[in-house]
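One chain follows as structure tokens, the form predicted on its own.
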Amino acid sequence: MLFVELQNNKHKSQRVKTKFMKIGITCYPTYGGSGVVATELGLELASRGHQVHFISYAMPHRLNRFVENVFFHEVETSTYPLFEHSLYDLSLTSKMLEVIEYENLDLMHVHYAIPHAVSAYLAKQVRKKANKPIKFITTLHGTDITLMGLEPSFMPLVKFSIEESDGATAVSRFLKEKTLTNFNIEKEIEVIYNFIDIEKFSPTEDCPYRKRVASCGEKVIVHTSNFRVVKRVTDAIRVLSKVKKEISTKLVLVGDGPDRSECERLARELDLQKDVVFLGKQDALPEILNASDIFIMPSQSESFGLSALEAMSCGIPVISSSVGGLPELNIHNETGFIAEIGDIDRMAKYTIDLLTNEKKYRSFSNNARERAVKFFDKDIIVPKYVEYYEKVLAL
């Protein structure tokens, strides 16, 4: 750990000592919410002066441009014959160990309990022999806790790698409570909340491309995931096609995965391949945002929703779903509405009547916008994560 003193311009006689730390981050680095938030972490870390060593299999999605002090580490997967299948979860550890030694890291962190955490843990071990302390902190997103930690084969692990943690942290209450009573854990789980870059996603009047999404004044529904059946994307197209017989309007569709090729076949059936547009994966988000109306969140689980919270931010409302970590942040009636699962008629209800009372649009707007910027500002939770590297490394 570094320690830097700091001259105080105002009392030249006061002295401060700054802790900045070497941490190593490992998230996949696909365009989900967990790689997405591990990253933005890292950037923000590094911008306050400490050090972030990023190891994974590939470069995580937002990790597009230099950064001073974020570096890159690629696991390297064995390909000898002898192994049927890849060994990542061991070629992980084994790069998790190199750069603790040579790179003399304070901290892991890792992002997404399997394998990360499990990987983790036996990078912890070997050190430990060799006499040579590590500590990690695993933080959970969603899935891994939800679904795949819920697979018999897998809860064993799952459960004992959170337990092994030296620190554990939740991305909303929900999860937090769902961890507890799922895995019967009786470890602290400090709930730390996703945060935003609020200049970054900001409300604009300049959006050039609503008027190529929507050349004839349409109205805009925009919609970010990685398609996974989970996230229900094909209830944002039913929903569409009731909103149209009221008011003219067009559905973006933000991001690619498996289920993307059923939401393109069901647009066709219902008539609505010219109103749907797929965009695929972007990283304008914020342009692709505020050229829009409303957002929306059908999914039938959902941690946290950080696309929801990048839309409000920009003062867009949302319509989601009841599930999990969504009602911690987006309010009923304030924000912009919540349905249950699949119940697409009030989905569309909902939407048609923000998109047809502009007063009570202006409010819903301004309200999420708020929200974003008084709660989840990156200035306010970043620091949150500082604070809690420091306790885990003094215990």
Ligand code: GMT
Second form
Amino acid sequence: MLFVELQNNKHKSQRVKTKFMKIGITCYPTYGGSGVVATELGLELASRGHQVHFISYAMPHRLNRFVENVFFHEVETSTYPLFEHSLYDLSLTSKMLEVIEYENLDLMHVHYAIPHAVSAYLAKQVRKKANKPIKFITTLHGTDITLMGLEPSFMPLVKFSIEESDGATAVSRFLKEKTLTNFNIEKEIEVIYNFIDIEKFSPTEDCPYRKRVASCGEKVIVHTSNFRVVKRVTDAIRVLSKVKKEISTKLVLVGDGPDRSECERLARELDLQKDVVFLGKQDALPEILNASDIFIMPSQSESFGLSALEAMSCGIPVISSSVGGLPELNIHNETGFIAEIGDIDRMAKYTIDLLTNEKKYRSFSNNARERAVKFFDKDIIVPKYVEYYEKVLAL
Ligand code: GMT
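If the structure you just shared is the form predicted on its own, then what does the corresponding form predicted in complex with this ligand look like?
Full complex below, order starting with the chain above.
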């Protein structure tokens, strides 16, 4: 760990002691929310002077530019013909050990319990044997607890790896409680919410993207996800079919995944093929959100709902289901509306209510932005991770 005395620019007379850490981050590099949070966290830590080493099988997709203090270590899996299956978990452990040793890491922070926490636990044991201890923190994101982790064959291992983590965080109160009860764990779990760059995701008037998806006067509902079945994207299409009977509206779907073909089929079946715009994976999220009026998240399971936060930060009210951590983010009748899972009629009714009531819409839009700024700004949340790292390292 580097201890550096900094001259604080704002208060020239005050000298601030800052501890810069060397942190290893392991995450899924794909489009999922856990990978986005892990990558954005790493980039933020690096911009605050910490050194960050990402360890994964591919470059996280938001790590697409050169950033000082950020390093990427690719985990290569063995292709020896004897192994019919890839030994990713072991290759990951080996890469962690290499980076911990040669980059002199202070801490490993793994995102998503399986298999990352298990690999980190193994690395920790190897270091312990060599008398060179390393600590690791596990951040629980959602389906590692609510879906995958509940598979009977995985359950004991997930429980063990959380219990053996030197620190554990969850992205909502809901997820913390679920972890404690589902796995019968007594450990302290810190709740650290997802965060947002409120400058990047900010409201803009007159977004040129709107013209590309909707004609003048038409409203736009937007949804972004990885199109897994738990996202219930088909519900968004059914909501559109009801809303369209009252107001001329388009539904913009961003992302891709296993349920996309079914969504395309349903759009054709409901004769909505011209009204549902499938954009696929996109990087220009702030622009697309700013071209929209309502964000819809009808999920069956959602530990927090990062993409709804991205929308709120752009001042877009959210219509969501009531599951998981969503009520901790989206406040009913204030930043949007909440309905029971699958209650398409109610979601449609709420959408029409907002789209036909300009004053109410403005107030919800302001509330959504204000809530994102006040509670989920990266400058509020990222220091909580740093404090937590320091706390765990000091134990
Ligand atoms: O299901 C996803 O969209 C991906 C998943 C993940 O772990 O990659 O997202 C989870 O983590 C996000 C970041 O913490 C949360 O905002 C999402 O709510 C959560 N998804 C679910 O719980 C289904």
